[in-house]
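Quick heads-up: it's one chain on its own, the form predicted on its own, in structure tokens.
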Amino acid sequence: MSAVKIKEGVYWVGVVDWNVRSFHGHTYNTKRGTTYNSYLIVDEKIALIDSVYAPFSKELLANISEIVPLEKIDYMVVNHVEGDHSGAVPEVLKYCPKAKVIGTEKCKLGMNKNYYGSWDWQTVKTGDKISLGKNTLAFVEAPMLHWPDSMFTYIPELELLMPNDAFGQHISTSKRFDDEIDQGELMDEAAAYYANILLPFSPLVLRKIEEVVKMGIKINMIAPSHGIIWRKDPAKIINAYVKWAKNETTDKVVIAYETMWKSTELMAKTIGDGISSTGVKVVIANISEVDKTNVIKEMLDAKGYLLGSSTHGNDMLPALAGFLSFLKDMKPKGRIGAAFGSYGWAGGAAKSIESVLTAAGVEIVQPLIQCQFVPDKAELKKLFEYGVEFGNKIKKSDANCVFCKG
């Protein structure tokens, strides 16, 4: 795609990747692909703000050129070292022999590492500023959002923040601007995003907003680096960052489960339906044939966790196993739970479905519950009356008092 302009004297140049279908080392399913963005800013002097993944790199120096000459760029920042934002600094310095590399201390200790570039740096920290002529870059550090070396750069005479990775979504759209797109698909994106990247990270999510506040900084409009530029009302994408963070939550159970021959994914349903009957939303899915990133996503605002595997080993099944592993590293504050499965001569999964959901900070509320091959008659009756007294206690739990202390 073409360079757009999104504010007076500044660009996207970025590339959209419409094909990329996981992230992360293949924690995170892209369904809707991903965008890479840059921003150029045109002034007296010349700041480019990001870079794009490396085999983009033709694709961004492409935009740039329709708006500059490269060998113009009087500065390369670089908010965060990661790859798909970083990756294409070695190419685009290659055309800017003048250009300044500006990024945290700890961004240039990365960059050193991964590119090994001779390049001429200079490392900035909250509060400090850079002159362009009419508009002004001025840096907030924000570190462990995600990574420890990340930044904001804002532009305070246009109320411009560019915050790299915070509030993003990967999706792939030939349109710019949070008013252009699906209102449904983007909040979904956006909650995908928060859950399966910053959820672990949300205290410092809501320091960071609130030191943005106290700042006095004015926003009318947030580029980050995925996904779409809010323009229309950026307010929207940092309310809900608030929410989320503070772990505010809905009468919502996720079931997940992996199953050998069916007798786990009996309960799972049985147990759901009992669950409903109480009039709270269930969701249910097996975790080894469903989009993971979208379960977590699901997770994000639901009271009750319940987590059920056939045991194997005496243990719960591979994907599963995999699966609370990451579930454990999100840590999810105020939630309750409890574990369920199904066994054949030795259980042992639920038992240790159980311990992981503890070590992950999830109340246990109800006792596991385990069947002996296929559930009969007398046990479906059992399972479903779990179901009602799981919805009830999703019903009675003040949850969110509880997150809005923690």
Given for the second form:
Amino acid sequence: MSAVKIKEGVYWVGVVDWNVRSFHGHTYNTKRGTTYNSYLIVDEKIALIDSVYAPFSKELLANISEIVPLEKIDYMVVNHVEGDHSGAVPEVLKYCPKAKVIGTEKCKLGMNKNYYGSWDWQTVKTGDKISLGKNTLAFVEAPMLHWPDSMFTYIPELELLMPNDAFGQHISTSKRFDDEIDQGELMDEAAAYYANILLPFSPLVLRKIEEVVKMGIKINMIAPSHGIIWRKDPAKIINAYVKWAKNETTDKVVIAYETMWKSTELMAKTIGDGISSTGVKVVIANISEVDKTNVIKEMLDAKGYLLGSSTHGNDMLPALAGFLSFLKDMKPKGRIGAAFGSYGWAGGAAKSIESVLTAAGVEIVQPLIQCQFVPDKAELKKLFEYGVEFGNKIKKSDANCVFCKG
Amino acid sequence: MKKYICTVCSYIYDPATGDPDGNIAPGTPFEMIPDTWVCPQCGVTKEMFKETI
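Given the form predicted on its own, state the structure of the form predicted together with its partner chain.
Every chain and every other molecule in the complex is listed next, the one we just looked at coming first.
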């Protein structure tokens, strides 16, 4: 795609990755592809904010060249060291002999450890500014949003925030702005992004938003490093982040399981029917079949988590074990849960699941439930009632919004 | 009691609140935290922390 003007003197020069389906190795399924957004600021001095993933370097260089000759770039701002944004920096710098590289101290260390380039660096911290002429680049360190090196670049004269990964979404589209695409699709991907990447850093998200508000930063456009640019309604994504960061949940349960011969699946569905009969929403997912990124997204606003597995050896099945390990890393707060599973002789999966859920900070509110081989009629009734009991606990639970309780 | 900041992610350990999720009771001074404890935010070990105000 060609460069797109997003504000006076500011151009999107990034690339659209239509075909990527696995991100961060295989930890994130990008079912709608993604974009790597890079922004060119043309003023008396010229700055490039972030680059793109290395295989797309040529597209980036071509987009910049449509606007200015590459050698005119004065500043290469690296908001974040991760390869999807910094990958093309070594290539860009080959053509920009006078460009100074701008980033946090940690970014500099990380860039050196990734690319081993000998570049002209100027490290920055919160409050530092660089004048480009009419416009100023102002920097705000944002550690862990998404890595220790991360920072936001802000142009006060244009009220433009370029927060790198924060407020991003993995969507490939020929459109660049929030008002040009389907809102359901947009918020769905923004939620998936938050749930799978930023959820563990929720306390920092709240603190950073508070800090930005206190600084009196005016924002009329947010240009993140993935997906579309928020120009019509930047408050929409900020408000959504506040809600997600506060771990606000609804009366909803996610039942995630892995099954060998469909017995655990029958348990999942029967418990699900019981929960559903109480009016609580249920989402059921066989973790070895469905998109795990989407399941984590569904868990973002769910108050209850039920995890189940058949016993293999004396433990849970491997896909569920991997999923639970990821869930534990996401540090969900204020959720309630329980474990279930089928077994042949000794069992062990449900117990194992229960201990991981506990370690993940999920409050176990019902003893685990197990069935040998295939549930009989009496057991099915018990499973349904188990679901009813869990559904009622969801409705009564005050797990909603742990931060709101102060 | 002194607060400590994680030099990697800027998480602040406040002894007044401790880190209940990491089994550190409120009122525990930083020096008394076991060496096996890790930063609840980014996972680095205790030696990556420094005193802060």
